[in-house]
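First, one chain by itself in structure tokens, the form predicted on its own.
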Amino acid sequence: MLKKNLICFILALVFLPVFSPAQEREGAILVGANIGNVPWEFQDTDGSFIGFEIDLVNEIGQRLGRDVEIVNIPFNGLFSAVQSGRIDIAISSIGITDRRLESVSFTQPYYDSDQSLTTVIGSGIESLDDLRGQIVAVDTGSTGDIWATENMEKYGFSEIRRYEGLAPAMLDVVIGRVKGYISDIPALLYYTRDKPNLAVVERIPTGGRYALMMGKNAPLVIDVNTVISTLKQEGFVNGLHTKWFGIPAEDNTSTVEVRSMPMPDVELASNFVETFLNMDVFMQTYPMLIAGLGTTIQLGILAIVAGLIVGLGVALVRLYALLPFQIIAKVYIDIFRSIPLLVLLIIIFYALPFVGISLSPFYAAAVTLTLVSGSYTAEIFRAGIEAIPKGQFEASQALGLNYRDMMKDVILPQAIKIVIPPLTNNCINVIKDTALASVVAMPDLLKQATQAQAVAANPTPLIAAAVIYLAFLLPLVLWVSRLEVKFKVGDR
């Protein structure tokens, strides 16, 4: 599911109409949804999109005389998608908050919801008070994430792990890597109804309200809000409640009553600077970004050092060991250069616990990056060693040097000079690849940025993260270029 969501998000960014804002397009209403968010939007056995909110937006489109197209986008990507005009409407049980109202528009709410704590039956977790010193799971940037962050000290959570949807979070709950999952109570009641090993053990009152989200002051929001009022008066929205939850909503809820559109306390101008370079948002979120950068650097250094050691060892085995070991080394190199890093990361993080090996997000990412980096490093070292003239080997043997001294004093110093530029390029790639660890709830720079932009409904943290990556990696890139020129000059 994580891989599928990421691929869908990338495809959406590439293939959605990017040259004109959504509000200027005619024809179908483009709706972004985090598919897999039961019972709001998910897929049936035929692969069709179904759910409470899917039914709602389809009916709205019909009343407006326009087709509706659903695009699968991870939850934290919905905010920048509506702000950039790539989609017209975002759904996925999105809660209305004052901070989000500063950057986006919401229709009137159509569902009142609290959060909940879900855990494995018999795990010893009966309430929030039992989570002291434990790890809890949330969806990145969700109402549950906001609530857990605000109450982390009160309940003594040791860590909050942020996932990209219900399925991976609940998988880690079942595995036992996290002790509880805090998320919307309707989704969890629906999800656990046919799973006897799981239970919603506590309701968390938050006064959440779900609404359709659109770009700031989008012209479509007034028309959509008017249709929702009509659908409430006709009983259609309450009918959806009966269809998906088995009972009608209470009369005093926003599912039944027509409500006013939520408005921000202070109306802010919607322009490029306020949307993408908002200094207030940056000042509020930069501590998170700095913490994420620290994690990224730690992971990158560990993976680089380990990858260099593994790569050198495998290269020497590949060149000089007995034939069976050479074959094993070649198989390792070929396999780990062929497997996409994201696929390997998901396998190591989610599959290994079923054979008794449960790694934290940090060490799962470190092992993955080391295995892949080591395979590329091995080939770089092999090429460098094979580039040394055979006369160097013969001269070393003539001097009576044993294998160890020959490699240490003669061959490797020359090979390292040759491989420094490609090795440095590989190190840069390792640091960039640390961003993939965000899909397994590791709080690296990208994860912190996506959480911050989802909470604030503003892409400024993502822009800031991009600048940080650039400031950190550009000097390395320029250094590599200088090394390449220097070594070329030295070889003349």
The other form holds:
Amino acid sequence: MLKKNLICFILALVFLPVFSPAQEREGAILVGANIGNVPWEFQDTDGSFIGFEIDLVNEIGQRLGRDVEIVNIPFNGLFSAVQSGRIDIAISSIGITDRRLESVSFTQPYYDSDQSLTTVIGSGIESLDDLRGQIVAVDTGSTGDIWATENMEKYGFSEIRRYEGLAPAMLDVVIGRVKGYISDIPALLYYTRDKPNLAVVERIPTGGRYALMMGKNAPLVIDVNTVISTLKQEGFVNGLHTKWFGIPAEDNTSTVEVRSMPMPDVELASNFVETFLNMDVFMQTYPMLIAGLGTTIQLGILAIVAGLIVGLGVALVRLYALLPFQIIAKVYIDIFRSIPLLVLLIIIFYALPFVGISLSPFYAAAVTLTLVSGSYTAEIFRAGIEAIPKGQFEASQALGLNYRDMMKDVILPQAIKIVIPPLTNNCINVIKDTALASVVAMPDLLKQATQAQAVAANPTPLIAAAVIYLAFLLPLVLWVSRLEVKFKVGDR
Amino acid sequence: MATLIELKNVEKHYGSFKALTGINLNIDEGEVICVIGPSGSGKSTMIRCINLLEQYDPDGEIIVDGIKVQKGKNLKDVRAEVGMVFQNFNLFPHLTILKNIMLAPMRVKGTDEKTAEKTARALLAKVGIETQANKYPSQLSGGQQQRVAIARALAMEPKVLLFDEPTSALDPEMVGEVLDVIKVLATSGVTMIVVTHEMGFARQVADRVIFMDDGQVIEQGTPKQIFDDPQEQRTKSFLKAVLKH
Ligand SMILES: Nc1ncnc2c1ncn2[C@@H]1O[C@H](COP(=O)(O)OP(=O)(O)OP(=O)(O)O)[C@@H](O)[C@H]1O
Ligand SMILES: [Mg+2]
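Now show me the form predicted together with its partner chain, since the one above was the form predicted on its own.
After this comes the whole thing, all chains and molecules, with the earlier chain placed first.
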């Protein structure tokens, strides 16, 4: 999901010259939505998109005489999507904040919301005060994330774990890996209404106001805002409230009253540099990125070292052990080279708890990467050892060397030379693959960057993350190329 | 003289192909044996069974210095007593000449590094390449490499040396230098089994010549008997073919 997000973002960059008055195009209004965010936008049993905000944008489209097309985009991808003009409007119970107003525009709000704490009934967590020393779940870059980050010390949370939406977060709450989920109250009231083991135990007053998010000063904003005023006066918006929450909204709320469009305190020039290479945003988010880099490097090194050990062991078993063990090694190698890393990671993280093995995101990612890297490393070592001429083994044996000394002093030192280029390639892959760990709420470089870009509503942290990845992977890539050339010329 | 190596009814199958048939041999301590015979006759296979680089069929038996040659913990004792020199040298390319020779004494016998190095240098002097000690194998000529390989085998002070066509991979001008080293060894009292195509060499150094064909020992005797008065038809036609060249 994140990968897709990143790709969208990069594509947006590529098409920047068209930067993009999407709203001036003829045809449909493109609306990005984090589908699954009940009751705002989610899928009906027949697969069609329904919800409060879906109804709202469809009605707005009708009033403007334009079709509406819904695109599913994860929450933290919505910001770069409106900024790059890839979509015209973003919906997903997005709260208006001053930070966000610096880089995007909002219509008037149509819903007043607070945050909430949701827990498992009987887990002993009945209020925020019970969360001291516990892990809480939030959605990456959401209002709940911003609130939890600001109040981390006050309530003494041991950690804030960041998810890509309600479903994975609630899965971990139910498993017990995190003790509570801080998120928008309407969504959680709606979600828990038919789940007797879950309860919204506390309202967290944050004064959130949901509005449609659009590109900075996009011409369409004014038109859409005018339509929303009309819809409020006609009682349509309150009708949606009744439809989706069962009761009408109170009179003095922004669901009923016409409000003015929120404006930023200071108007910043919106240009390429301000958007993608924003120095202020970079300085603010730099510490987060460095922390993320630390996690990425730790995870990468752990998985590389463990993968080497596992790989060497498996390669030796595969080559020289008794037949049944050889078969086991081969099965291991084949399975873990075939299974997509992300699938394995999700199984290890979300499925193993059901058999009593509950790993932290870091160790789940480390185990996954080690298992996969180990299988590739095993094949690399096997090829390296098999490339050593038979005569080397025979000479060692004839001299009376035992197996250990033969491998240690004769075979492996020669094999290492052969395997260094492919092993280095594998290391590069492991480091790149650490980015996948952000889907299990691990605060690696990519995760930190997406969070930072959602909070600041500015893609600069993503650019910075890409540059950081390049800065330490590019030298490795170049080094491997040189090694490969060197060994091809061959001094063996 | 005491028997050092005994082969009793040794046979070897590769799948259904029979590479050795009913080999019975007694080799005395200090004896120098040359094994001759056409290509594919089982010469290599036979000597490789002696240090178990090839596993022979279970019915037969090979005994070296009173120890049965078989998998298990006695194998290292056999291998410590049996040195081998290969057609393709099989030096360790990542180690210097000196380290090539020092490795096995240090690892197998626990010799300390100083002693191992001293012995290695003495052996290099014996085979006439003491100046090459710190080079790598790839920097030496074929003849020099094979002499290193001989020194490497000697470093383990084996009672038996097996040579599998030690000069076949060499350029003709280097054959002599290697054969000279082996000739000197032959007079030093070490037991040797040399598989060779060099008939002149065999005639000169062998105490006994063994002619093999088709996985069997066809005929054996002193060089004089075999080369000058062969009894078997197959021996005669083999010698006629090789000596014509
Ligand atoms: N690993 C093996 N698998 C199957 N057959 C083999 C194998 N090694 C040797 N042979 C066969 O066994 C027979 C004897 O081989 P061997 O190498 O002992 O002959 P040789 O007398 O040493 O011949 P050369 O003079 O060519 O070295 C040959 O027919 C050969 O093809
Ligand atoms: Mg041979």
